[in-house]
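Just the one chain here, laid out as structure tokens, in the form predicted on its own.
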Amino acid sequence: MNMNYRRTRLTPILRNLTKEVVISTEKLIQPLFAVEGISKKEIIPGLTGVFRETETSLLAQIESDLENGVNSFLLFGVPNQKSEKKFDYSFTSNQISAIKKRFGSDVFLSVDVCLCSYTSHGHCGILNDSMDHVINDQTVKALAESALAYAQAGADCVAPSDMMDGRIRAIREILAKNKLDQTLLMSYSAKFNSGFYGPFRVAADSAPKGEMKLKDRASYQIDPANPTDAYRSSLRDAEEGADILMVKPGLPYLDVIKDLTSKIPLPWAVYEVSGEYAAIELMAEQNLINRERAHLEAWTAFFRAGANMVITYGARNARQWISKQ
């Protein structure tokens, strides 16, 4: 038998009809950075078209994103006041309230739950007196309190990214206790100790800093060489009440995405992190790659591996990029 596979590749219409993975803006989530104390929006190195937003520019940007077909967002609040143990969640909560008051159910608003932008040292939790270890239980308590504040402010979804043990159960319990059962919980369940987070840490003011023994996040984020750890952590978070699970970063972990999505039957998000996104942008600036084609190819890989949704800094450009293909 003559096995002619090229017949279905001959024209654009045929290629679209037979395409197994279809990218649409409805499947993409746009990160947002709300920064307290800045007077105008600020450029983020490497993240073309993404900004550290003021309270006013944040709303204008969301309005623009809605016009471009994006209706799902992941908000990162960056307060001006830092601390080591006691945290004020009012700035981020106020941004949530303003967004929901302005846009209501037209947007699906997830809010990152972590302490890295709140702490004076930049770590994702409360440190011990020796500054060499994140105290798990104290951190979990603070994370649950922040998740509650964000849910009460109107967040549709809270998304803990800290990688502490037991924080999913604690957040689910505090939400239930306060009659917020309908708030979704999206867990960064497989977050790796990656070298691809650089531009984000500038945007969120979240890089570890100061004089301390704990120089990186290796003691609480997953080692890139331990995929079994990612499975165990994700399974636990599913059992503790997460509605959506996540793998972060994306492209270096396609094997992990494929494995986890086949084993744990929950909706899965993949976060195309700042370093991944910036790499394409920097190559495009040097005319070494076609920007639109490369971004769409990366997203296709995530969906092909099993993602239900992709968090990407380019969501607001997706409609335009798709139209050019």
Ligand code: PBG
Second form
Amino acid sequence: MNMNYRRTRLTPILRNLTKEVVISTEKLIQPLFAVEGISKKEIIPGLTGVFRETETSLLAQIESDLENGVNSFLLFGVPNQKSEKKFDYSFTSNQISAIKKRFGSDVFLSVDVCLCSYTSHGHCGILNDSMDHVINDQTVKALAESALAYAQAGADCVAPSDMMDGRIRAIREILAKNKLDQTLLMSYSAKFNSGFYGPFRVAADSAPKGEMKLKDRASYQIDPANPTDAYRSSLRDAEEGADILMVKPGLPYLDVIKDLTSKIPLPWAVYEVSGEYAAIELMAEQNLINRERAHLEAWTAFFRAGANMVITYGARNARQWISKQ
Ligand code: PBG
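For comparison with the form predicted on its own, provide the form predicted in complex with the named molecule.
So here's everything in the complex, that chain up top.
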């Protein structure tokens, strides 16, 4: 006799009852870009529905996101003034206070901690004089100071994406010293040196630029061919005090998600990065695929592989996309 597996696939009610992965907006985190010195919100090539926001459009956007069921955000602050060594965190801090003043605990606000939007050269840290290397410890010090500024401004969570060594411990310590023991730390612990970050670097004004020897982020981000490095780094960040770990990007690293989530018992986020998101959008624009289906299928894969939460540019559209299925 043939085994009958089609009976449970017959109707929408049955398909919903048997579903192993259920996606809802409560499991999604929406990235936000706050850009200093622009007078109108700006579109981002490839990231339909996501904008470089002004101080005022940012709050309006969050209000509309809340109406669409999204209450968790990851903020990127993009200051006007770039520098090589001394950074001013006040623009980003001001956005954080404005958000928390207006929305309070209705939103869970994570803030990206990195220097790539602050440096004149676009690298994620402070370079040595010959500009061929990111100096680890000086960078960690600056990162910890920025994380403290964001936490003091009201961030619920700080999320270092720089990939320096020892930054989780340094941030945890500076937060503890300042009695900020309820601030979460989400580490981009398995962040790969990916070719899929293109649209983001336009949005965050953070591509390595100018005449210098250090052309890319290969000397600090993880090599895509090294899952063991991702494991080692995540284990270390867990030991140093991270509350949430992350794999980034998502789709090209499903094996890593599956492996790390089963090995390290902490909550795991997956970041569906700008290039992954834009790939779907651009195909949909060419009528090659159905936008809603493709986005939901990618998110389903992340949860199937073990993610607890997904950071995606499409969070604010999720409810509408789900209702169309
Ligand atoms: C900054 C940072 C990057 C992303 C998040 N934080 C890019 C990078 O390393 O250049 C990528 C996000 C995306 O592509 O959506 N260090």
